[in-house]
Structures are given as structure tokens and as C-alpha cells.
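Consider the single chain below, provided in C-alpha cells and representing the form predicted on its own.
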Amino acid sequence: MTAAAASDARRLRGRLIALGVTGSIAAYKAVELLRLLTAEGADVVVLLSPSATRFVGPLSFAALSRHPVESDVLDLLPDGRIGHIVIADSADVLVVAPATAHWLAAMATGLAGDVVTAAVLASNAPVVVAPAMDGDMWTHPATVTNVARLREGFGYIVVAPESGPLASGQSGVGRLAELPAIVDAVVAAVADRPVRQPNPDARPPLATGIPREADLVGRRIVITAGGTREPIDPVRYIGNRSTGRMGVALADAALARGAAVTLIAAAVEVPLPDAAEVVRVESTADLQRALRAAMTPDGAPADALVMAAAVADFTPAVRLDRKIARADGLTLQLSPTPDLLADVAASAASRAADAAGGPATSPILVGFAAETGSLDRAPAKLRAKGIDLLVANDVSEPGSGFGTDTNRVTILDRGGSVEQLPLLSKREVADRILDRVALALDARDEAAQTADARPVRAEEGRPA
């Protein structure tokens, strides 16, 4: 399976999911939990009973899930709206795990005394609760008409709970179910519904400031930064109105969680990370061969690469070498540039078709188209190219376009799937790129290994 076809089969993608803990001492699976409906393409945020705060953190699931967690009733979002209110109107499925059993009592009696209670009592959506507790607690006759009235008079999934050993040193029912059977049940309970609310303005905000894991530690990024020039005369070009800002970020970003980043950086008018290794190029021709030695090193392949750079479309046909004097007039002649990204998504494919691993051993390719007034060209850029990623952003918009400290892109992916973010600083922007670039690298890379274990016909050299 290639990167791409991992990537078409997340059985979440585009769904928003609240996921409420409760202060059971298996809040701690949660984490893992919200990981496992991330990888399927989900929209995580996370609800917390006062108790569950006091076995996992809030900092944990704000910097997974990117959306501040909801631990209050009384909390507002910086634009004063209620924060569970919100999630109960957005969220196209609630699950709650670990549910203990005074959760279960205080919904099957309506008693909203903490957010998750609250936000499930009002919401229309599918609710999945998955219980954890004492083997005791969960045959005691009040659990068992507690989780019978959710079941059959509120129509929520339950997902029971295993049996092994529990926290108080005893073994019996009452361990949380696996977590690959909870996801399934989120699955199953969206699988005929559309998606609740497309509108990214009306979900849940994002989170800012908030720290990536090291997540890419291993990996070697290739990144592009600025604008291209075009020589003319010695002494004047064709440039466009790149600051280099949006790739910077991106490399600052890459560091931060742990790759090696090769910026190749044309004109820029900020600061360049000390710790990448940096070439400097002008033109587009300059960046061409940068491109193809940076991507293509003595060494291992670089495993992605983040077009951001503003490459000219055009460069002058004729290249004088020469300064034209201003009596002389001036007239271009413009040829076109080559398609860079198309070029090494080209490049890049050949080789791996000729490679042991197969398609499973290209690079994740992520490139930049800058619109004026709709991105409706985006999805025909993102075919023409072959690659991974497509990110698109409208650069007439106030406070998203060249030498802005923001920006407000849409993220196409090949699979067919469109994300589209709200305003967001640049930083914020890189990480999220980076998100879905980390996932599609360890697809890509479970992929490999599974192609890797078939079994291998001695007599044809070949997976059987």
C-alpha cells in the first residue's frame, strides 16, 4: 500500500470527535486512544471530568489534539462561546473513555455536574462510552440498570469492558476495552452520517503556542524558501513578492521536532535557522540543481520535501550579460519555467518503482499554489503534480498573503480529503502541514515493512 492509498482508507477523515475521560486510573489510555483516532483522519478534542485531570494532564491532550481541552463548565473561547456547547453542536461523535460508574449514574439520571456529562446531555450526536472500573462496581445492579438504560433508552454504544487484572489487585470484567475496539465502535457509529459540521469557523478553535512531539526525529526535510529572481541584466530580474517567511517557519518548525532540514533558500528577508543546512540560490535554474542534489544525496533520500518557495513562472528568454542602457528601451521576451515539483514527483517515482520496496519508498511531497480570489484550480495543481499534499492559500485575503505574519490555507490531500484551516499564525500554519506530514511518513513507512514481510517465491524472486 503506498502513502496515498494509507492515507484514502483513514476511516475518520474530516469527522470532528470530542472525547470525554473521566477520572478512572485508565485515563491514561486515553491518550493513546485519542493517537489511534488521530491516525484515522479524526478532529480530536478532549473534555475532562475535574477528576480525570488528576490522573492525566491537560498540557498531554492539548498538544496531540491541537484544540484547547475543555475541563470546565464556566469556561468561555476567547470569542465567548461556551466551550462544551460548542463541541456538543460540532462534534459528529461523543466518546467517553474511560467512563467510571459515577459517569454512568450521573448520565443516566441527566445530572450535568461536570463538562463531559454536560456536553453529551447537549448533543444530538452518537455517543460510544466505554466503561473502566472494579469487577464489583460493574456487576453491582445499579451499574447494570445505569449502563441498561444508556444502551436501550438513550441509544448509546456501549463498548463493555474486558476482563484481566484491575487496579485494586483483583482480576475480572471490568478492564477498558482494547482500544482498537472503541475506535472501530467510533467508526461504526458515523459510518452512514455526513459529516456534522464542515464549517472550520464554527468547530472548536485550534490551540496555539502549544509545544509538537518529536516526531520526526530520523527524518531528513527538504525545505524551499522565498521568491526566485530571474536575471535580465546584470543588474535587474523578474522576482515576485516572497519574504520567505512561510518556509522559515516551516524549517524552525521541522527542527523543533527533531529532523534534519536542508533549506534551500532563495531571496528571503528573514532569518535562516542556524541549525539547517542552507544553500543559497537565485534563480530558478539555481534552485533545480539544489533540488535534485538535496533530494538525491551520496547519502540516504530525504523523506519529505515542502515546496514553499515562490518559483518564478516565467525567466526572460535572452540573458544579457551586459547592463541595458536606458536609452536602448526595453522589450522581454518570457519563457516558461519548468515545474519543479512536478520535475522531482517525477523523479521521484521512477525511482521507486525500480526500488525492492516499491511506491512505499517515495519521499512525501508537499507543494504550495498561491490563488487570487478561489482555489477552485488547487485540486487539478495537486494531479498535475503527482504529489502527496497540496496547500493552498488565497494571497488577496487580508493577513494571508506574501510578508504577512499569518496565513489561511486549505490542505488537499491526493486521497481526495480538503482541510480547511482558519487564520493562523505561520508557525501554526508549518506545524499543521507538518502534522499530516509526520503521518504520511510513518504510513509510508508501515507500509514498506508490511511489503517487506510478504512471503517470497523462491522460484519467481518476487512477493508471492
Ligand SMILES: Cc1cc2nc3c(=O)[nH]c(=O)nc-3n(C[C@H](O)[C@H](O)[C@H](O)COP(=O)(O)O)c2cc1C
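Can I get the form predicted together with this ligand as well, since the one above is the form predicted on its own?
Shown next is a single chain and nothing more.
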């Protein structure tokens, strides 16, 4: 198993969390809470009360969560669904942080006047509440009664506020609990519940077109695009229907996020980005040579490979160097091509095993599997190739696969998680894949640092 998969101990992997934010001075801390929850592997969708939108705007939440923010209880989703009901039904846990005195009162009496209360009322999922307010508000009998009702009457988990300086300038109990304590409470709330297989059609919509951070600065990423052509004679070849759109979208997205990109382009029908280092190839054999050179250059090794090219599975056993005449007739004998990704994975694994501090040298490897009909073979392909992520799609589905600007993919990882994405633009699919690559690279580096920090065994002279 690769470093990224082995070190994925994220405690909220596969969970959908609804984060409700209400109108407290501590609302800005909810942005960092969202970050911590996503760092634990959660998919988070944010609901803001109208007052909360006056303290902190929805853009940061939408950009970090990748979901549109719900803030108006009377707004419908673009597809006509009721946003807070979709969230209520699909969330594994709801967290209200910070929760104002007003929100506690509304919730205790079931007043569904804002999206946060409405979603919590409409859900059967566990609820974690982290109040924050002035000290006298917290100790007021009304608040004490409301908190007791939430805790004992409704079974909500209340993460009590802490003592310290308050926004009023006074000191007392009322500060929002430390964020790691809130994250721990969320983890505990779902700990004994199985991770559900998400149904993309029943989940909150994804925000699209949100610019990503420059989270790939300093990373070198190799991307392959287009379809290979296997020569039969100097005029003819066996090709496929790939246009290179998905690979080029990946290169554009990686460049926008600050990566240095080597784009190995087979036959493509779209312009290639100027900022990438472009290597043109034709056949599978050319692609294999280019890949070996790009993955193990003299300088820094690549951090990731995303293999979006459609590579021939068969090539003519013999390539004739003169044009075959019609009168000669033609029967083609085909030989299978090597599995290029499995080849890269095997050499990366052996380099990592040889190198001191091994995991740091392993690139994150992403494969694509174009299927027709079912994606049942995808998990076996992921294992057989020894890669970190497999992006599978059914190319026979309308709007998906070759020649379209959209794609509907399922991302599988070595840890067993399966993320089904709805129909999205290829650029958005590219960003979704790169979100996973960026996280895997961070996990790889963290694992390498932990390995470096371990004591050195005298007999080995390398981290134990």
C-alpha cells in the first residue's frame, strides 16, 4: 500500500456534515472549523442564519466546502429541491457552531424561521451544538433551560463554552469551545454509525467554478492526454475516440493551482496550455518512453502522475514500412500493449523501497478507467495497477466520456472509499481529482516527516 493510503487515518472520512453557523462574534471561527472538519475527511455543507451572514460572508464557506451555502430558508435549489430538507436528509451529523442564545431558544421551541433551525428540526441525524455568547446570556435561566432541553430533551451533544475574555470586553464563561474539542465531539457523535454509501442524486449540490487555492505550488505533476495511435503502415493506424479534453482540463487546473506540469499529449483535438512542458507522442511505445523520462528525470522526481490518456490495449504485431496495397489484402495480428501505469507504479514502489525515508519519494498515481455499462471492474483495476486513485466513468452514458465537455465519474481510492460525482464540467472534474491529489500529497509528506522523526536504529542507519 502507498504512503498516502496507509496514512489515511482521517476520522470523518465518508461523512457528510451540515455545519450551521449563527450570528455570534465567534462566527469567523466557523471557517477554521470547516477546515478542520474537511481535513478529517468530511464533506461539509454550510448553513448560515441571516444574522450569521452579517458577521461572515458565504464566499469563504462555499470556496472551502465546495458546496453552495444555504442562508435563506425560503430559497429553493436550482433543481427545485428544498435545500435545508436535502441537507437534513443526507447529513450524517449536524453541527451548530457557534450557536447563539437566540438560536438555542428558537431550537428549544422548534421555531423553524432560519435554515439552521429548519434543517436540524427536519433531520434524524445526531446534533452537536457549541454555544458562544456573553457570560450573563449563558447563565440566564432562559438559556440554562433551553440548553437543558436540547441536551436532555432532544439528546443533542452540547460542547459547553469556555471561560476567558469575551467580545463585550468582560471575562467569563461564554467563549466558543476550542475547535479541536468540537471536532472530537463530532467524531464521537458518528463513531458507532456505519459510513454510508453516498447517493449523489440525494446530496446537496456542488458549487462549481469556485477558484481553488494555489495548493499545488512546488509540486511537479505529469499528466497524459489524448488517444494513442498504433501504426499499421506509414499511412494507417489504430486509434481511439479520445479528444484529450479531460487531460488538458487537468493540466489547465493543475497549472492554475501552481503546479509545474509536464503534459504528455498523444492525439488531441483541443489547444494545449502554453504554460505546460508539452511532450508530443503518438504510439503507446512512445508514451511509455516519455513517461519513464518524465517520472524519473535527472532533476526532481514527479510528485504525481494523472494518466488521462486513452492508451491502446493492442498494437499491430508487425508494423510495415510500406503502404499495404488493397490488392494485398489485410489481416491484422495484434499484440497486447504493456500496462503503463502498473509499470510506473512498480518502479515507483521499488525506488521508494530502496530510498532512505521511502514514502516521501513515492508519487501519487491516478488512473482512469473508461468502461461501458457497469463500473464493477473498477476496484479490481485499482488493486491490480497498484495506484492511489482510480477515476472510473461509463463512456456510454450521455454527456460522459469522449468528445463532451462534461463527465460523470466515480473516484475510488486504495482505502476503499468510493465517491460518485454528478455530471460536471471536465474542468470541475479535474479540480475534484486534484483536490484529492493535493490531500494525498499532504498526507504523504506528513507520513514522511513522521518517519524522519522516528528514532534511528543503529544497525540500519535509517529511521526505524
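Superpose the two forms; the largest set of C-alphas matching within 1.5 Å is the rigid core. Numbering follows the first chain given and starts at 1. What you see is a predicted model; the values in this text were computed from it and never measured.
Peer 1: Relative to the superposed rigid core, does the CA atom of Arg245 travel 2 Å or more between these two forms?
Peer 2: For Arg245, whose C-alpha is compared between these two forms after core superposition, the shift is less than 2 Å.
Peer 1: After a rigid core superposition, would you say the CA of Gly227 moves by 2 angstroms or more between these two forms, or not?
Peer 2: Comparing forms between these two forms, the Gly227 CA shifts below 2 Å.
Peer 1: Using the core for the fit, does the CA position of Arg257 change by 2 Å or more between these two forms?
Peer 2: No: Arg257 shifts by under 2 Å between these two forms.
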